[in-house]
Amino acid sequence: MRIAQEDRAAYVAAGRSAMEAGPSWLKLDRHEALENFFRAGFPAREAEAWKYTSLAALERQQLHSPAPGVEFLPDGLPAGHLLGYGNGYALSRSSALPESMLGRLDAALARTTLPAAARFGTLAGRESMLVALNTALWREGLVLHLPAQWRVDEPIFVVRTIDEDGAMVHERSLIVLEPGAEATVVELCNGRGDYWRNPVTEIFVGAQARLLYVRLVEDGVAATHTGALFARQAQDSRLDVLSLALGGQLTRQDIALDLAGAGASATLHGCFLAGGRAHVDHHTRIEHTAAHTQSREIFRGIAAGRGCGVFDGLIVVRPGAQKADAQQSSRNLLLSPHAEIDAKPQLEIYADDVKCGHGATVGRLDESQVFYLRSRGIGDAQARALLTHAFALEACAAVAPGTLRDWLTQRLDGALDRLVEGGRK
């Protein structure tokens, strides 16, 4: 539905300093996303992509763009580079890696000859109208580009907190690892408030090129979170994404991994939990575009109390990609009879020399486990909990055994343990 015109104040006054900074290639750029975001509007639950979602409380919300806020650094964050924002605006730095590798994104694109300046906005296409709000309205943004052969080899840690009711962030990342380059990521969400955050992350991944990326959303309980994240990888390179789905009212994330280099592979795991009214909506996309490329998803959800979870993967096998292999699985838990999950996995496969495989199950804990544990002197809550966190781990297989991994698992055993216990009031 258009933006009316009443409403489009808001929108023009919230992104004026944004819009006019940089490069005018990048100001033309902001200006036509807006108007395609003001003639489309916000995304109705007519369209097939958002029928479980709904953003009208967005529409009603009265938001504006705030001033620089604090960075909130959670307990226990492991060594690394660190980069902290607030409320959109960078706060702070610690890492050796010089600026043209790892920095402020506006900075990066008024130096338009840096290659990584080439590569924004390739992956993140106009037709989403809150990519395009995110395209006219972002700020500082972030760019990490390694060189080729370059590995880094602790994390690099991007904590972005928003801590204004009624603030409309719109953050923007973009990786690029040239071939042969090594490199973990992890961008942690958190915040306090009424807010809504949009986030948007481009990635490319070079030729034989490695990376671990991490997305952590640890919201506010009253915060909206719509976020997308698009990656392209090039020949024999690999790409582990790990999406922790934490907190938030509202959270709908947007996947999409292209495979387009022969030798490719790519983990996409995730876990999401809703409890209380949460809402929690997946969609992810993985194309194999290329021969010989390798692709394995697995997510795991988990709802309480009145809580909602809604995932829905696609697989694309283009015509050509032979030899491609590609397994999803989709296992979600239920914990009280109010709460809902809806699956919807899919393959469209137009090649014929594939093995591809999908599944998705929804349901309670097995009695028969719970059983097994309280004959072994453990107590119904206990073997519960037990079982739940188990289940929920399956998900951080795709972070290698070491501080980042226990780190990540605490997280989230942390957030489990909220979600029982507030589905035992």
Second form
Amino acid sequence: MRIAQEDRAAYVAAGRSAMEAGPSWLKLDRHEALENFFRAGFPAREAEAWKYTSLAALERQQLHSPAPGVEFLPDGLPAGHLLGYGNGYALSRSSALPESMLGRLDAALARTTLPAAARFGTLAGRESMLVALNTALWREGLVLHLPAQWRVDEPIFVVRTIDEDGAMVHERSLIVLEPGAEATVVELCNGRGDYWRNPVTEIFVGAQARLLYVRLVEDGVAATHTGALFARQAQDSRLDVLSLALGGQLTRQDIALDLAGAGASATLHGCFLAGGRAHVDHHTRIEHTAAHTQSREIFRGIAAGRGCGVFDGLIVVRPGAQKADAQQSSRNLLLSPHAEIDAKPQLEIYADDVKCGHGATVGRLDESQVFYLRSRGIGDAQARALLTHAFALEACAAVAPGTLRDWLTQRLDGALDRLVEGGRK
Amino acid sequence: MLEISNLHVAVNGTPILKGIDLTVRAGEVHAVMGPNGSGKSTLAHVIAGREGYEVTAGEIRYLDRNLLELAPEERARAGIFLAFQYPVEIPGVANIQLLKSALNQVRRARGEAELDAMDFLDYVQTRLALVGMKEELLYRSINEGFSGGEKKRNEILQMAVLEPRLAILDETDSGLDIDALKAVADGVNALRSHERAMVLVTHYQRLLNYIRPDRVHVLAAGRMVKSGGPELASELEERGYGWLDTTAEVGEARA
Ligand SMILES: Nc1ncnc2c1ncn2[C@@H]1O[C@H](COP(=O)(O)OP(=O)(O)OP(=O)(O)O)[C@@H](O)[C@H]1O
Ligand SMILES: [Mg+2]
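Switching from the form predicted on its own: structure of the form predicted in complex with its partner chain?
Whole complex next, starting from this chain.
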């Protein structure tokens, strides 16, 4: 639904300051995107992709662009490169990499000679109005651009904190790995208050390049997070995406991977926790465009209290994608009678020589497993907690064993403990 | 140690056990035999405390307590161990994790200090050797992808680690090769003592060649239809169950 004139002021104000700087092509883009958003408005429940998730509360909310805030650094963050963002503003940077490789996106786009700039916006497209609003209103932003064969061994942590009620923050990231480059990026989203976070990330993985990208959502209990991630892979590249949705009131993640080069392979793993009255929705789309491409998707969802989860996973195999191999598994666990999870796997196959499979389940803990543990002396609550942790941890298998995995596991364990505790009350 | 009297159990309203009497004293080994579907596993599960079994009459006393009042974990901590006929697979929980938590729970209940990581590992090594199990299996998920024989050995390993007062082995000998059968028997014999008791549910004489029982009982259609000494097992092996009057009065079967 179009945005009424009287409701446009906040977006216009945010747009005005965001559009001050930058090359003219970008300003034009931004103007157009804002107009599109005003015409079409927020996605409505009538749209199939938004059937289970309502943004009505967000639409009614008084939102504003916040001032730079602070960053919340979590305990025990492993060693690595660190970029801190507060309310969308770049606050701190600790990395030996040059700013042209790891730095602010606005600066990169101002220097149009950078090849990364030419990629900006080409994956995010114009269909989604949430993306359009992000395009119009993002500021500062993040770019990671690794030249060919460049390997960054330590993980790059991007901590994004929002700590203002009613704040809307549109974060924009562009990640480009030229052929043979390798990196690990961990984006941590945390904060406090009833803010709205609307990040858009575009990822290009060059031939034979490798990227592990983790999004760890630990948003505050009142927060809304609508995230969109787009990735395109060139031949023989490898992309591992892990989405851990552990916080927030309403979280929506749209993740679209395009295996565009022959021999490209991807894993897309996720684990979401929905307790209290939280709502967590993952919409994923994996497109096999080229031959001999492989994808593995594993999602684990856990809902407690009156929490609600959605997994909608589409796999598309294009006509040219012979010998594509796609496997999807979505398993979901309900810990309370009022919790709900909808799992909807979908396959669209337009090639004939392919291997595809998917499975989706929604259920409760297996009582024969609970009894087995109890019969060994382990208490009922402990047995259930043990099984719940084991269930969720399957999603972390994408990350190689080591300090990063240990740390992610700790974050997940902590969130699960709180979920299980809260569910018991 | 264990006194079962006039036990009636129903599942979903269907009577399965129809008046079981069984007394097992400390130091004894009893064998329970009987046709498929006669209620042997049901009896084992009721002793271990599985939900879904309705005790409609009778009682079970264990070490002079009313066993039926206790939760499964309380029974385990009080020294009851069930080796499952079909051990459950638990992906994502390492075998060693279960052994450690279980042992520490049981030790706490016995008033003993928890073992630290090093002492625990040393202790588990000795038990592994006893049941002839590969160390690698400790670090795998519980029973996940284990062969039939490995699952059974794993049950015996758990028993050997927990050192229960009363162990019930539900067809732990089924599907085992000779070496595994011997390993199971060694595990059981190592635990045999005048303070412990065992109930072996089995279809075959061959386990009883390694572990000589004090008493043998036949369970048929939810009743104990015959009890006797070890020679009863060989007789059953030769003649099957057909010659037994499975409608026999409960009184005749009292051990
Ligand atoms: N949960 C259940 N629901 C319905 N019937 C059940 C259930 N559990 C057991 N039964 C029935 O109770 C009877 C006894 O089963 P049980 O497993 O105790 O037999 P068993 O003597 O151990 O047999 P086997 O030698 O084959 O292991 C069977 O007829 C079985 O179908
Ligand atoms: Mg049985």
